[in-house]
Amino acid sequence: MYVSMREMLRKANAEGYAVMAINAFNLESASGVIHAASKMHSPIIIDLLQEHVKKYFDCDVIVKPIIKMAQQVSVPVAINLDHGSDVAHLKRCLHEGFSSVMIDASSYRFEENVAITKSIVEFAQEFNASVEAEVGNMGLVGAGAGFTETKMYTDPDVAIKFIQKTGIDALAVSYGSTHGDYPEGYTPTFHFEIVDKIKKETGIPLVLHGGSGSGADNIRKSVKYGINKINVGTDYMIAQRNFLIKALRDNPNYDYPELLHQSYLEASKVIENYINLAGSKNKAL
C-alpha cells in the first residue's frame, strides 16, 4: 500500500522502534526495497536523493512506477525525496506523487531555515504529504568531503525550537553519523544526549541520516533514544555491487537482466538486517 511517512512514524514512535529508509536510485533498486520490506511484513521508506532524482530518472518518470509497485504489495510503503534542497524542484515531486519530502534548508541561518521550512510544511498539506527537515548537519566520506565535526551537530535547544516554529513531521538529528562508506574497521561515536533532550522536549519522530556501517549497538541505541526513521543507502548500494563483481567474475556471460535483477534480491538480505536492528519487522499495519 502506498501511504506517506506520517503514519508509519507516528506508529513507530509510539510503540518505540525506526522504520527504515532506503535510498533508491531507479526501479530495481526500488523493488529490492520492496521485496525486502513485504519478506519481513515491515513498512518501509524508499529514499529518493534529489542529486540522484535530476540526475538519472525526474520525478516525472520514477515515481509512477513505484508507486504502482508500493499499491501492490500489503506492507506500508512511502515515498519520500531525500535532502531536497532545490524548493521548485520539491514542490515538483509533490505534483508527481511523492507521498514525503525532506527539505534540507540545514545550511542556512535558523530564521531562514525556519521559513523555508515551514512554507513547504504549509505547500505539503495539500498533498497530504509528510515533511521531514534537518537541523544541524552531516559529513560525507570521501569526494573532499570529510566526516561530522563536532560544530556540526545538532543544539538540542535550537532544535527545539525549530520543531516548535514549523510543525514538520520529522527532524534529522547529527549526533555523529556522516553520509557515505566509513573506513574498514571504523565505528562513529555517537552522541545520544542530543536525541535525549530533543526526544523529551518535544516528541516527535526523529530521523538518523547516514546509518549506514554506524555498528548495530548505534542502532539499537539510537532507537531506544528515541530514533524513529533510520537512513541507509551505501550499505545497499554496496552489497549490489559487490554481488555484481563476484557473479562477473564467476561466470563474465552471466545474462545481463538476470544479472541485475539477482544482485538487488542479493543486497536486499542487507535491509533485512537492518529491519531487524531497527525492530520494525512484522509492524506493517
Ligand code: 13P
Contents of the next structure:
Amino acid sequence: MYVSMREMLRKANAEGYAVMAINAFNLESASGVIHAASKMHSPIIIDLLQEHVKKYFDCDVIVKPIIKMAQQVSVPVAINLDHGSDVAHLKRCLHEGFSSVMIDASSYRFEENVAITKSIVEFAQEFNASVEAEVGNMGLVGAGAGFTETKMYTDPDVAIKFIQKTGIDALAVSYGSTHGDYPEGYTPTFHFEIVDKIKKETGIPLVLHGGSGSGADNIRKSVKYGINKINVGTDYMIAQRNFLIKALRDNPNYDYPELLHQSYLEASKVIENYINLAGSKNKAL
Ligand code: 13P
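Could you please show the structure of the form predicted in complex with this ligand, as a counterpart to the form predicted on its own just displayed?
Let's see the whole complex now, leading with the same chain.
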C-alpha cells in the first residue's frame, strides 16, 4: 500500500512508536526494505537520499517502480526524499510521485531556513505530500565531516519557533547522533531533554537521523521521548557488504543475480531488528 508519510507518522505519534526510514539506492535495496516491513507487518519509509538519486538514477526512473512495489504489499510504504537541498530537484521529485520530502536548509540562518522550508510546505500541499525539515546539524563519521559537536545540537526554543512558523509535518532533531559508521565499540550519548522539550511544546513527530550504531537503549529511549521516525542507512549497507564479502569468499562463482538478491534478503534482517526496537512491529494491521 503506497501512502503519505503524514498519516503514517500521525498514527505513530498517537500510539507512541517510531517508523523506520531506511536508505535505499536502487530497486533491489528498496525491495529488501519492503520485504522486512512485510515480514514484520510494519509500516516503513523508503528514504531516497538526494545525493544517491542524482548520482545513480533520477527520480523519474526510480520512483514509479518503487511505488508499484509498495502497491503490491499490504503494509503501508511511504517514499521520502532524504536531505533534499536542491529546491528545483526536490520539486521534480514531488511531480514524479514522492509522498514526502525532507527539505534540508539547516545550513542556512534561521530566517532563511524558515523561508525556504515554508515555500516547500506550500508547494507540497498540491501533492498532498508531507514535509520534514531540520534545525541544528549532524556530522558524518568516516567521510571527513566528523562527529556532531555540541554547538550543532538543536536549540529547542529555536526549533519550537521554527515549527510554529513553517507548519512542517516532522522535524529532524540533532541531540547526539552522527551519520555514518561509528568506530568499533563507540556508543553516542543522546541528550533526550532536547527531544523532550520540543515534543512537549509542539507535539509533532520528531525524527532521529544517523540511527545506525545508536545502540538499543538509545533507540528505545528516543521513542519514549517522542521520536516517531528513525533514519538508518549505514547499518543496512554494511550488512549487504558483509554478506557479499563472505559469500564471495566462500564461493567465488556465486551466481551474480542470486548473490545480489540474497545480499538484500540477508541485510533486511537488520531492518527487522530496528523495527522491533522502534515498536512498529504489527502496527500495519
Ligand atoms: P546512518 O547512515 O548513520 O544510519 O544515517 C542515516 C540517515 O540519517 C539518513 O538521513
